[in-house]
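One chain follows as structure tokens, the form predicted on its own.
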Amino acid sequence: MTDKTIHVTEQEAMDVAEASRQKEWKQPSFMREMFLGNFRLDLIHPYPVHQGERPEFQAFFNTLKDFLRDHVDSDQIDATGEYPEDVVDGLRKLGAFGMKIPKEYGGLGFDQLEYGKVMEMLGAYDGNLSALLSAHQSIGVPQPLKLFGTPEQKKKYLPRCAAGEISAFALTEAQVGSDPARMTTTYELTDDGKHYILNGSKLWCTNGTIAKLLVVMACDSQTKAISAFVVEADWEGVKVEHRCHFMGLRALANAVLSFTDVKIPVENLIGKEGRGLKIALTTLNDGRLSIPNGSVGAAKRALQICREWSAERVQWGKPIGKHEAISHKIADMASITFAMESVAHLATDMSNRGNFDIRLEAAAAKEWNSCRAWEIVDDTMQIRGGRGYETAPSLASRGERPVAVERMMRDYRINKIFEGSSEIMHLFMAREAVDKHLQVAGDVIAHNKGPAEKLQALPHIAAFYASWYPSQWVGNFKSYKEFGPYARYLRFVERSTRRLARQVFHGMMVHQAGLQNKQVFLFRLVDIANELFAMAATVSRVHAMKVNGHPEASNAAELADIFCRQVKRKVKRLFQDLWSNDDSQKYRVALGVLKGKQLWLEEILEGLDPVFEATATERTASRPSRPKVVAIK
């Protein structure tokens, strides 16, 4: 199997990505308003409180918990690198592959909140099973068909998915990650108009080696428009070329797939031709919420491990948890876990209600929670020390409790990459952050606009900013007194929201068209927004707990306070770093490294590993000449 490489310019790649954006904002978005300088507390407050759970969901949840405890050996799954057939069959019988599929198609009909709670439990128990189930119904066939499928497609495929025919999502290619302009998998309509002919290959298809059904993204061989199709894995021309293996999630059924003259019935087109990327992005808005919910489960498991170990492990005459260095880590873990749960539940509830545009909130929840949980897992490894680094089977074999921190670290790391890497989440959010300014002032900074067009746009630009910009310096004078001691944190969020909007505008004015290349500047803006979102969600939640008489309200108040204190310091530092930094120097040094300027640092590696070794000629040719050393007499 060979892969074609498509060469496109930076502008061509950006044009394709821009064409795939969902440009309308038909429903409210808390974070979009934040980027515009509007602190819309009413969009997240009062914090959603749900009284009890549906009996049918609670019954399923408890049964699944018993099944995991009694039938799933995570260490064995990790050691063999396979999903045991009895485990997969057990999940089928429970209906776990149809959690989000409506009852009319044979599913369980759970809503997003109920599904999120299952993902939280799986995140705390077994990453392999979490990936299996979430890839199937969050981004596999069920979700895009629910959103965009025809009645006939739903009737044909959703019952099969609910019964446990596993599905997969095929977008990535060997040369195509988040750059769809270079997609090489193509389709073309047959002369009789009854089929599309699919050719190409896809990389890293989770569930790909065991899937019966696939969602495949491909581009028109002539127009390059990207479309989405349901493809059955047993059709002629569909082939599993390779099973990929990874650092963690050892059982992940991840495949390289090839398609050779695969005949797709025209009725298997999802949505309309040319809408494939928009379908994928819309599907991921809800689909990527699996990760922040799973991250909460992982954080809770890590906190449990550290709490128990820090209480029983004694060093220098007292439990290690009473040493300040460890106690601070534990306090951070607990407070951040509470904030992560606040973010995940809020974003999931927004999705569940359906009257919000959650593209930014889902991305923020995925990015922020996955990064915070990774830090918590890393600290768990540090607190457990050698017992964290040692495998669970090794611990068990010498008589110690088999706490699988080592496996947790390997399994969890992918969450900063899955369903949009942290960098892509930042870029996606940054594009939306500047969207309004591009609408207003885009003609002035556009590379393809002439002087006359730019001059013509000035009156409209001046009219908008004459009112908008001064408003970003004037507060709303709300006291938020009903929040008691947390009012000061909401005032901080409100002030910081206006400051964030000003900095977005200043960045546009200073860097103009070059802003797209100032990724670190943009990333800091996004980080500020994410931290403010987390702070606001946390304050809203702890207030709701107090108002509703939650038995743990006072304990939650401690966690919320320490979390908000730290976020204030972090946000202030990020604002300072926007304009006082080493970005240009780092970029210049990096270009020098890429050109071979610092190859002398790698000299000890010469001849050590042929996989990475450049020839002596290449190294000598790329290495800058060194000045001669002259003795001074």
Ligand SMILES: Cc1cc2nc3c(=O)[nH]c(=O)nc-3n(C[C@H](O)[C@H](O)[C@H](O)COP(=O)(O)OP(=O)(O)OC[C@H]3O[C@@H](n4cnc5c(N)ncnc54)[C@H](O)[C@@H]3O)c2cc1C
Given for the second form:
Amino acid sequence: MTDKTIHVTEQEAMDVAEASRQKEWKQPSFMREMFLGNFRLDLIHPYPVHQGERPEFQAFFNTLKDFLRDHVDSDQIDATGEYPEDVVDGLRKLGAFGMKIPKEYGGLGFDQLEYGKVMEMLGAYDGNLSALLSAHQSIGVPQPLKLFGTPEQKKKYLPRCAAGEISAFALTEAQVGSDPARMTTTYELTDDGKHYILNGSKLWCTNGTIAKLLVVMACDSQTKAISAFVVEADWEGVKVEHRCHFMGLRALANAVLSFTDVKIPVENLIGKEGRGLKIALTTLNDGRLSIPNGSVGAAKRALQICREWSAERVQWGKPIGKHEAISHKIADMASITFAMESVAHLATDMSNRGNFDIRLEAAAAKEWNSCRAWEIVDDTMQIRGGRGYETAPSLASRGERPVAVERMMRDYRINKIFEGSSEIMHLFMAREAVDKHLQVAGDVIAHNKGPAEKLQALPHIAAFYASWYPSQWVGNFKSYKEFGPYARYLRFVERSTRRLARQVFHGMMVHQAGLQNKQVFLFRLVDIANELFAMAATVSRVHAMKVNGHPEASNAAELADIFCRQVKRKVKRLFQDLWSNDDSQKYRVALGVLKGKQLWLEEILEGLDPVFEATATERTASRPSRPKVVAIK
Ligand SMILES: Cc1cc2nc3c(=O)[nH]c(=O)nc-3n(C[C@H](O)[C@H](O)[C@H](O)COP(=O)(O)OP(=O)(O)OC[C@H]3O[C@@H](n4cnc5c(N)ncnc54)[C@H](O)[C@@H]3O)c2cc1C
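To complete the pair, please output the form predicted in complex with this ligand; the form predicted on its own was given just before.
Next comes the full complex, and the chain you just saw is listed first.
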């Protein structure tokens, strides 16, 4: 694998991200409105209620469930680190590789909600299969072709994908994690204009060792513009260099792929040249809804494990679930699982209806659900105690129930990293949070504008803020009384939404152009928005359950109430922390740590681990001379 180091400044990285940002917001977005102080309950209420599943989907769902139960041994898959051929074939026969592919191309034609329900079940059952199917159709060839493909591309490739030719998505490189500006995989048009020649290497490509079809992102060797291509894995010059192995998801067919003078016919360009990153990001808008849905499944599985174990395990004279410390974890788990489901279902339904801009909602659902589910998995390990840490096969061989919490933890953790890490989701949302202010007042706070330009922008700015800012102090006088006991939570969301908008504005005023570097400040704003979104979704849903006479409405109400109480406290704390914090001190300390100021803390490690030998040498060379420790008498 070539590991070319490429130097890109922070500004260049931001410019690439900015250029690929979708700037048009033609459809409404609940969360974007929220950042402007508008609590648009009408966009999420009434909460979507569906009267049963389509029989066709239900039949598939039930068959898949039976298949998982009867044919899939997750511990075995984990132990061997391979997908059994009969399992992959079985999934092919069921049509699972074509769930979201339209029927005219041989797929099952499921909508986003139906696909989300399958992801939820897989999230509860087997992370390896979840990743296999989701990498294939959430981000692999079918999704970008559905959105941007030509009729010919769809006709050529979608039937193959639906029939089970596995696909993969290749964006990441050794130097390109969250920062595509560093891309070194290049393409070049041939003189006859018939082919692109692809060269480079991709890292961590899920399904890469078994895929027949790839979506590859590469940049123009001259202009650096990023484009997306369909590449067939058996073309000359495509090579699996290495199979990567991970802490969890042990069967993941994940590869380092190399491309040497690969000839791609020009017909295989997806969309237009230079639109590759935008295509990738748009694909991910819907694509990343797999993770919040899968996370709901994982949380439900965790709840099941904890409910049973906390009732069964007796310590200190009573079941552990009756000790208050454990009981609180269980209450949180149940209420947060309900909230996670409300968020995932709402965001997925919005995507399904198609008349919403769901970029922020999908990012919020991905970030919030993956973080909450991780906390739940961690609590599950704590509640299972030593048995949580023991592997399922070891438990089984001692005659205990093989409850695989240890595997669950290993398999789940990646969800906070791939398909947009938590930090990148925060950054993406923060950019949109300040977007309107940048549009209105960007000229005044920009470093690169002269005094004349700044002065010229002032009347426009004054006109906008003279009406907008005072309106952020006045409520909408709605009592939300139709929500009964939950009306107070909606009033809280409404008040907090205006407060959030004011704080975004205050942040702009105080930090000006420096705001982009105040990540922790911005991340708190995003956290507030995410919590408020979760709260509004939960209240809207519990209300819908009541109005529609759902048999579990009063049980759900209990969960919603406990959830909203906690969110209120969390949001208040986050608001406080915006202006009362240790952010600057922490940043200063961190820079000191990076410069080696606190190396004395690591002294015992010197010479211990050859992996760090190089750094140890550098360490000694760069260490500032310290005064000898003198014993104080
Ligand atoms: C199991 C697995 C499967 C994967 N599957 C695929 C796949 O199918 N296709 C594919 O293309 N890629 C895939 N990836 C790559 C994955 O999407 C990346 O790991 C992810 O994008 C993060 O990149 P990185 O690991 O290089 O982290 P880096 O970008 O190096 O980031 C390291 C840390 O710094 C944080 N960070 C980075 N930039 C900033 C910033 N500006 N501000 C604040 N924090 C920041 C990140 O959030 C992270 O915590 C996979 C990875 C794994 C481990």
